[in-house]
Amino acid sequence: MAIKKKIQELRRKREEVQMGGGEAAIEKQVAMGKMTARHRIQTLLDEDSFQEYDMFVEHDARDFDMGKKVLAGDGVVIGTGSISGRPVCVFAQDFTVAGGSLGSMHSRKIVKIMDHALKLKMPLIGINDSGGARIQEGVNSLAGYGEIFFRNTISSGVIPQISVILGPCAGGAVYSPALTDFVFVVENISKMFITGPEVIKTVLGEEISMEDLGGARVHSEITGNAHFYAKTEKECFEQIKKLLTFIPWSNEQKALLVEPRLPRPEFKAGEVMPDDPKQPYDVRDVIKSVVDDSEFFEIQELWAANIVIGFGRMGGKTCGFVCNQPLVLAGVLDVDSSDKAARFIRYCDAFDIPIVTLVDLPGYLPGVDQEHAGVIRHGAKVLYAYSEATAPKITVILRKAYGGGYIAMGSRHLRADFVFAWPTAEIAVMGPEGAANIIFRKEITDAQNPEEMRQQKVQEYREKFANPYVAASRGYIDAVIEPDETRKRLLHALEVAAEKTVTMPRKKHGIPPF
């Protein structure tokens, strides 16, 4: 009987904790269109796979009458479970308990599951829904954030770290997601900002809504802080599950090998490129013409759209794609697209995911705004990322590759393993029009018909220099290939480069142009 009573008591205590902040708080959470912390975990993980730890942890604060308050689980749920049968670590802040605020014990629970993830070499998924630091606990709350940030940093490049913003994430709390690999946001639910609307009104006298300050759209389209945007929480969880099919569980493993599949017949590389070299096209059609089943999982689709990044498979193996997008700003590199590309290149390299680069750009974006925004410093990040990367690197030049853009986009000079070019490739210091105006300026000016002479010289320059054969003659291009040969060439190059080894100079670490 004594054992049965104790089991009943355990069940009662579990039920109390699982009620979080109580029925009224849960109803309020649901009324805002949000799941509860445990519902979120159950929806994300495989059915019946979640094992919770530290359920009965309580805060240890005593000031401001905190000693009289009982906070179920101290406002955060932690544990392990599985996604598609593979183990993951997860935590979810519970907004129904003290607004999900972070205190000393709350942070210690998060730190514990972070340590588990690093030690056991499995992904960490953090669901953020918190009003920020628990003011009543003072510096202990700040210390808790510091411990989390430190672990985010040492885990970087070792295990995948995924942040899900499903409510407010304010003040210092925003820096943990910023240190992780992928950030997911949901329309009308996610809010991220350093200082809230009330502070901005007090200090600057400006009225601004929480959504306009740091909503899901803002971070998906303007700041680049978010990598994936969803309309609902369930859609967000499906995005996470799909991402996990592409990436390795740690830097000591490879991504899952799946059954190879041919691209869908409606995507043909040879039919993508327009005859007019000034006409744009969607580089995603080229990607879909080479990847298995034409499936491409794009990352940061809404931000810096002049570059396209994401995952696809070739021969059943995950590859990272970095591609100029001629549909947007002619595919130029600018401040934001440089950051976007460089960060993704470094992620792929950290987990030894081969990098496929598709090139079509006129160079870096000119202009006073870009110069003042630091395009030199930001643009250098791409050079650094490609140069530092030791994962297999294969580049295909589709059309324009001018000036510094040619060098930056995974060129042979930054140690690409293989570089191919379509016959439509134009590799030169600058475009034929600009080059002709400089080189043949006197002849054009002195001509009876300057415009006719200019067009003649532009064509002369294009035929002589703006083609792939000059670079091929110097060995900078391994092969000039037909567009429809691209998949075959890439598959072979990836196979050949799969076990590459690179010896780098001994050093503690490099100093990127952060």
Second form
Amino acid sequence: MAIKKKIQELRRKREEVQMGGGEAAIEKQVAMGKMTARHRIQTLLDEDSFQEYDMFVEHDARDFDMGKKVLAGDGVVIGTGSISGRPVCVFAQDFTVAGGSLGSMHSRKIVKIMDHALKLKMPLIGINDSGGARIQEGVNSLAGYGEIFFRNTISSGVIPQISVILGPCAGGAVYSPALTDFVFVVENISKMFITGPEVIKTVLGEEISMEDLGGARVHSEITGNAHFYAKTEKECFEQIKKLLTFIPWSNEQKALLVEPRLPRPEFKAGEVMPDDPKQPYDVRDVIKSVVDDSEFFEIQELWAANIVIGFGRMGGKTCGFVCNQPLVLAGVLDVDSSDKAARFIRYCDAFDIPIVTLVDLPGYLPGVDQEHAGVIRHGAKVLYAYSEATAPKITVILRKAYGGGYIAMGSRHLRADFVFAWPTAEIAVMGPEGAANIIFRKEITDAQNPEEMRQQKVQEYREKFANPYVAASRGYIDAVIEPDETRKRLLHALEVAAEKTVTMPRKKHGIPPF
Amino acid sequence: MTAPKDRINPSGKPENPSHEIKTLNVLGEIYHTRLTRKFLSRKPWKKPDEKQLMSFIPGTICSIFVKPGDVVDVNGKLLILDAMKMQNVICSPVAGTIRSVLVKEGEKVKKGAVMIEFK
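Switching from the form predicted alone: structure of the form predicted in complex with the partner chain?
Full complex below, order starting with the chain above.
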């Protein structure tokens, strides 16, 4: 009988903790369109797979009458479970308990599951929904954040780290998501900022809503802090599950091998390119013409849309795609698109995911704002990331590859394993208009009809240099291929490059132009 | 050419002007392409006016030491700008005469607000 009683006692205690901050707080959470922490985990993970730890952890704060307060699980739920049958570590802050505020024990729970994830080599998924530091706990709360940031950093490139922002995530707390690989946000629910609207109002007298300052849309389109945007929490969890099908569980493993499939017949590489080289097209149509089942999983779709990044499969194996997008800003490289590309290249390389680069860019975006924003340093990140990457690198030059842009976009010179070019490729120092104006300046100004002469010289330059054959004659590209041969060529190149080994000079680490 | 398919707008909000095909000049070549909202909201660069003293940080004016007509030296004290829990003494970048003081004590100023003009 005594044992039965003890078991009942355990059940009662569990139920108490599972109620989080109590019915009223849960009602409030639901009224905001949010799920509770445990409901979120249950929705994200395989049914009945979640195993919770540290349920009975209690805070140890005594100042400001904190000793009298009972905070269920100290405002965070941690545990392990599975997604599509594969193990994951997860924590979810519980906003119904003291606003999900982070105190010493709260952080220790997060740290425990982070250590598990790193040791056991599985992804860490963190669901953030917290008012921030628990002010009553003072520097102990800050210490907690520090321990989390440290682990985010040392786990980076070893295991995938995913941050899901499902509520406020403000002040120092934002740095944990910023250090992780992928940040997911949901419309009207996610709010991220260093200083909130109230501080801004006090200091600046400027009124701005949380949504306009650091809402999901802002971080998805303007700042680039978020990678995936969803309208509902449910949609967000589906995105996470999808992402996990593409990425390896650690840097010692390969991504899932999926049954290879042909691209869908409606996507034909040979039909994407317009006749006029100044007209745009959607580079995603080219990606879809080469990847299995024409399935392309785009990352940061809304931010710096002049470059397209994401995952697709070639012959069942995950590849990372980095592609200029002529449809937006003519596909130029600029501060944002350089940052976006460089970080993704480093992600792929860290997990040894082959990088496929599709090139069509007129160069760098001209402008005082770009120069003053440091486009030199940001643009250099792309060079650094490609040069440093030892994962298989295959490049296809579709159309324009001018100047510094040609070098930056996974060129032979940065050790691409294979470089192909379509017959439409124009590989040159600059576009025909600009080049002709410089090279034939004298002829043009001296001509009886300068404009006519200019047009003639532009045409001359175009015929001579706006093609792939000059680069091919130097061996800078390995083959000029028909657009419809692209998939076949890529598949073969990826196969032969798969077991690539590269020795780099010994060093502690490089100093990328962050 | 194949017409670029319109992207799905996940927010369902009215679409920004960035989906129209416009032209963009890159090194003399004119391209037909979409322009992003961020690109369209760029502020044109203006050469800073050396006769104007602008706040380098948002804050509150604590005290003002000069009035129109005063002659100041380089590094002469002009005012104190309280910002980020710090009282910043703002000194004159030039030697000259004050034309006007555009702020009052206790006033909150934004970053880039003109505080003092020199003759």
